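Starting off, we have a lone chain in the form predicted alone, written out as structure tokens.
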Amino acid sequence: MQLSVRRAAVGIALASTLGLALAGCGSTTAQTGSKPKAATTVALQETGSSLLFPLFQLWIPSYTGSHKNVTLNAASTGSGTGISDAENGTVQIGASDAYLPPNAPSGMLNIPLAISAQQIMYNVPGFNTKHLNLSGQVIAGIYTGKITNWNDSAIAKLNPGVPLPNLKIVPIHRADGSGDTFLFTQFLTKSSPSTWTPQFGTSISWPSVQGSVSATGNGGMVTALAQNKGSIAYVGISYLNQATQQGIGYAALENKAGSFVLPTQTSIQAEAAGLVSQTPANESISLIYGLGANAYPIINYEYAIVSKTQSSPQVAKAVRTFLDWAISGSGGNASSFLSQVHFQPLPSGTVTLSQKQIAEIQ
């Protein structure tokens, strides 16, 4: 009897042990079969150029739609803010129409994303569907207050036979730190050095001109043009559609060869062809006022301003992946994007230089 009881006790203990083991195996199986954790989402922020902003608005939904682990936001703050935000680490990408100055902090990159242009626009009733001829010297005269009326002899000389109106000119300039101001004042410095003495920069001390107006962003420039008859302003080409919808005209500019040229795909590419081969490894170069006979004189690289050192390997990889996509002909440099903002794609040599810079981001 005692032996039977002992055998029964042992059997119960073995069954209990086996049950626990099986339960453990079931638990392990459940853990092994559990779903993997979702990939961490990386948030990227861009601020800067109002000229580049419309392109970012086209890029973002397309890119984030195919890269679900990335969120990307953009803000039109002006190139000056975009540069400083990238330098102090507030954002991962600063956008700028201007390349970095020589005294920029070490470890900063300026990476071309596309080629754009700038237009000289005006609101002169009766002439807004036509293209008046303007030169750097005349425009410098307007912005220094030496030329004050649209029927001035200097403007009439460039437009023979055109019945120009006796209308006061209202020069408009940017109030914010702006890559467009950098481009515009660089054009005046190169094309009319004897007339334009303030030199160039994203922010300058504007000559005092009675009746002049300041505005923020390219959108603000277009609004100010529409509100002021007789006004003239420098506006990035990505705002061409918005401006023409408001009945604003734009000029044919005199290039270095003495031809008056409109900003078309052909004339922008002609300007680029004469200068992009000179692009250095750091890609800081002016594409303004080149030698081509049919070249439009105010074009530029649109830059991403990025620190080589990002906050984490994950963020660095996300920045590299996005920028590589942005400069690719099958990605952000596709005509389906660029044509909507009147930009031109990067030449193959510039793409190679940009790829080398992007690879430095860690």
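Take the two forms, find the largest set of C-alpha atoms that superpose within 1.5 Å, and that set is the rigid core. Remember, it's a predicted structure, so these values are computed and weren't measured experimentally. Residue numbers count along the first chain shown, from 1. What changes on going to the form predicted in complex with its partner chain:
- After superposing the rigid core, the Cα of A117 is displaced by less than 2 Å between these two forms.
- With the core held fixed between these two forms, S335 has its Cα displaced by under 2 Å.
- After superposing the rigid core, the C-alpha of Q92 moves by 2 Å or more between these two forms.
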Second form
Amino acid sequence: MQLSVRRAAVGIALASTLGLALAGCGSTTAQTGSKPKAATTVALQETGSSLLFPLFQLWIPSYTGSHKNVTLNAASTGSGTGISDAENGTVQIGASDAYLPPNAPSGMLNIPLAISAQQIMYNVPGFNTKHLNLSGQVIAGIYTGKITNWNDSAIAKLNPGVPLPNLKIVPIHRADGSGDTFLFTQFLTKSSPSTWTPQFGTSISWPSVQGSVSATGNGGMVTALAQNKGSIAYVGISYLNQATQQGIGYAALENKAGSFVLPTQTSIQAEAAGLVSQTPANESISLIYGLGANAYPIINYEYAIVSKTQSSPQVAKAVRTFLDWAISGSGGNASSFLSQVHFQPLPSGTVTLSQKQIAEIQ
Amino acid sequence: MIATSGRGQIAERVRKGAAGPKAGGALGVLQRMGRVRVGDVLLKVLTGVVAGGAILAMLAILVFLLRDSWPSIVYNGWHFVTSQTWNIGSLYSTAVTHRNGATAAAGASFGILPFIVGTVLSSLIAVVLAIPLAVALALLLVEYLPAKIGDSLSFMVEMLAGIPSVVLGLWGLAVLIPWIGQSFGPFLAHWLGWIPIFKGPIGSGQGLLASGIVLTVMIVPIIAASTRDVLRQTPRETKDGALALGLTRWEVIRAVSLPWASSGIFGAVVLGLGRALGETMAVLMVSGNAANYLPHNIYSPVGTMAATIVSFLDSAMSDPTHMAVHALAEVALVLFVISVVVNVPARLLLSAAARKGGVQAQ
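What does the same protein look like in the form predicted in complex with its partner chain, given that the last one was the form predicted alone?
Full assembly next; the chain just shown is listed first.
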């Protein structure tokens, strides 16, 4: 008797635990399943570019505050993951610093959200507040190991009258896959095709240079710059303040017209203005090394990677509404958001193209 | 009063089936046997499921890795382990490369020899540095310190083994790397520079030596804890006998304890080696993440297999042909095989040492 009662008790306990577990599963599926019906709340998920992530964090409270029927989550995973997640349909919006490759699956859109830029930074004690002049040719020489000292005649030629130090150059590149590597190597490919033979991409096969260093993330690049005298690195514009606060300098870059330009609002917008008219309907375009006397040569569109076909009409509508808000000057492209991360708003020509692409999301 | 209450307790224990062998009559024995059978069967089934599950999980991982890396195995063949170039190819070219029926991005080639060398060398440095430290620590704990202090110190050592590796990585990045780059590296190069691998250039401090030292800190507690357990099982009689013969404490350690524990210590070292081979985060932060070349001295930046999987994953995911992800899966497969080959003999040696201890103690 006693035993059978105990067994029954154990049985009940087991059954109830199992039941609870099952009920747990059931309730979660019920929740997600009933979401569109109940109060029509749509959950949007964004993953991707770590450069766009801070902007999404600024956008989310403001947007979800005025759009109560939408929840939006953002995650900084890297552009490659963002593209892949959007293609697999695990997220609605993938953020990427680079446009989609030509072999990407059809049915994917890349929609510019804002304009970013990249500066070339260096740690040469005594010259960090002076903005040395550098060209794509010289930087390609440094990253291929042909130019190894700051007093090299090729650098001296760009900086007449500057007493350059006898200091070994430490080139730093990103160890992880990165949109910044994409922009930097594309700049070298376009400005110095004869010296820069490795291709461009988010992760490339770097030439082996004696004493070179690699770092992870833009933060890691800034730390590595601070730690290594004589170093040079490419850093996203949103890290400009952080780096200059640590006493690191950045270069004036030679543009296609032959003048040396610093990354400022005027020079970035000048570069963008020259390329808007050339932006194709699918908006896959490199904004690097364009014409314009006062144009800064390394800028890019920051993209939302979105599938044309969404899981339901409600989700598609929520994605369209959000993206339309994000690119509008009174919404996400307002300077109150962009100035905090040093991005520039989209020119009106690009906004029109983006609106056409957004309308394709169903 | 006392007697009755005592009897009452016994009766209760019999009813509960928790009586000792002397208590209760035939009924109690029968009840106990019934319980034992149920418990036995339950335990057998449970352990069987768990043990079978572990083996199944191992097999499932192997099958999964083989399936995911198969296109890369086909595409790269033996070049994968003999070639030095890791290049995911030009993702932004419309062309693709076909080889042996598999498709990859234009110009892609995957060789992991530098990562294999980096993994093996950094782990070997760690083991060479860790053996004397760990054995000395274990001897101190077992042979020299009074039990109370020894126990609390043992506890500290075990705590050390539990430190998250990212914390050690951060320490390596903030403290160790500048120290190697500015003080320890130049010191080694000055005094040991006549040995080719210690000759400069030293670089930033990121590299093989930094990885080896961080891994040393990580595996000393692991080796020390296992060695301590093996040393504790040294037969008291033999040691007492040796002391009685007039041997000093050091002579007893050398002639009795260490030879007795040697196979167990070897197992502990190989266990530590297994840990070092698979370590990811800490190495990612201090190794310099080199690719495409073999280390030329002990200060040279290296990449390891585990760290490479992390740092290359994001850009690999943007490869529309998916070959880059397959190649990373093959890196994981190679690492998995190496880990199994290292760990299985270590476990066998350790359990053999434990058995020997059990037999001799009796």
